[in-house]
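In structure tokens, the next block holds one chain alone, the form predicted together with its partner chain.
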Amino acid sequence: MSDLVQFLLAGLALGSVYALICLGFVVIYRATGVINFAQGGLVVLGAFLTHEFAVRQGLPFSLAVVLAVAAVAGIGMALERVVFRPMVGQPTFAMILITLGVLFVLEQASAARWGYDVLLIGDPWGVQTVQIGGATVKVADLWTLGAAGAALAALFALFRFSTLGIAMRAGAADPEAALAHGISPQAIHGLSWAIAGAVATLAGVFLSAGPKGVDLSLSLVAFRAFPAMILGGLDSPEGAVTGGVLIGLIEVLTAAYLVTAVPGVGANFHVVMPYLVMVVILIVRPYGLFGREEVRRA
């Protein structure tokens, strides 16, 4: 029983990180209609920058995270300005292809700077654990849950209560009407990319906290937020969070139980599981749990 509690908490922690990455996807998708494959690159870059500030420059960890978040948010805005703004009005597939190009450039630029080895990001949690109701829980997981929850709550508050957030929702719902009200689409697109960069960095930090460290394969982990996004519905922030948490739980529970119960599936089966869930969702409920169903004649 305590095993299950332990796995559930680990799954929730992983899921909340996916939720962060997913929310970055959804913010950009709603504002610009682009499925952003470069998000994984931003996650990697954020984690590497945290390593750079905390370990190489010797800054305090919390300051390093703040600096990395700010830096990647700035890089996100710069990408929007230089690469994506000239592409507005081009076909969607071209926009998607260009995000793939950005992903490979970001990854390899990071490799050129930080190499291919696993690097620790200098977090204070390490391998510490605490006992909660008989279950052994990693301190890093608790911090992940707390910080991811706080970041998600802050973002939802931004969308719900601030003028800026409402402007962003208006721009996503009807760009022309928003423009007529004096909302600048450029500002909204830039801000969306900044938010995506910031949450990607947070996700990168928590994914590589403790002994795991960061290397290039982290961007593959970020890809697993795509099934979460389909599960929740491409255009729904609530769906992004729910989908992220569900995929995190499914992944951890698969690794814990299914792989030992069914030995034939192979050791890394939990990596594949989210995509199988995605295909089932697409067949059964193609708009996801929270997505808006398209109205059309049969």
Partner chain sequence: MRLKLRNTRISTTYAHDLVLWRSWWARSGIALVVAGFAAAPFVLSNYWTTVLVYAGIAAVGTLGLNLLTGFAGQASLGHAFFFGVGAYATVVLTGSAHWPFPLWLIGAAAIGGFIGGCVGPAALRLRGNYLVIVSLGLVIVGQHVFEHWTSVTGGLTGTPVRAAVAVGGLDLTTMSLFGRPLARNQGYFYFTWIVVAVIAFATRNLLRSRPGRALQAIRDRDLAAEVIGVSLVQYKVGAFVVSSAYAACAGAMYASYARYVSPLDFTLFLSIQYIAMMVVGGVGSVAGSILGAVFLTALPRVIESLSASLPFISSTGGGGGITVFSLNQAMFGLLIIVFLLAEPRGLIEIWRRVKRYFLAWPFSY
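Having seen the form predicted together with its partner chain, the form predicted alone:
No partner chains or extra molecules come along with it, only the chain itself.
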């Protein structure tokens, strides 16, 4: 029983991080209709900048995280202004290919500054553990659950109850009508990229916490969160959170129980399992659990 509690908390913590990454995908997709493959590069950059501020510059960890979040949010806005705004109206596939190019640029820029070795980000939790219900739980997992939950709640409050959030939703639903009411699509797009950069940084910090550290392989985690985004529905923030949590739980519980019980499936089957779940759910619900069916005129 204690093992199950431990694995459930670990799965929820991983799922919370996936939810943050997915939310970054969804915010940009709703605003621009583009799947942003550069999200993994923003995750890596955010974690490396946290290392830079906390370890190399010696700043308090909390301040380092705030500075990294602000920096990557600003870089996201700059990318939108310089790279993606001139592409408005161009074919969607061209913009998707550009996001892939931006991913490689961000990765190589990070490698040029911080190298290829694993670097610790200087978080205060390290390998500390606590006992909960007889289970040994990582302190980093508890902080991940609390901080990611607070960040997701703040974003939902922004989207639901603030004037800015309502403007973003209006711009995503009907850009022409929103423009007629004085809502600037450019401002909405820039803000979407800033939010995507901010949540990517938080995800990178929690994925790198403790002894794991950060290196370029961290960007691959964004692709492991991809099934969560598809599962929840490309245009649904609620789906992104639900899909992220589900995929985190499935991945951890598969690694803990199924891989051990059925060794023939392979040691990395837990990495494949989320994609299998995604395929099954898409066969039943092609637009994901919370996605909206596209209405086409006959």
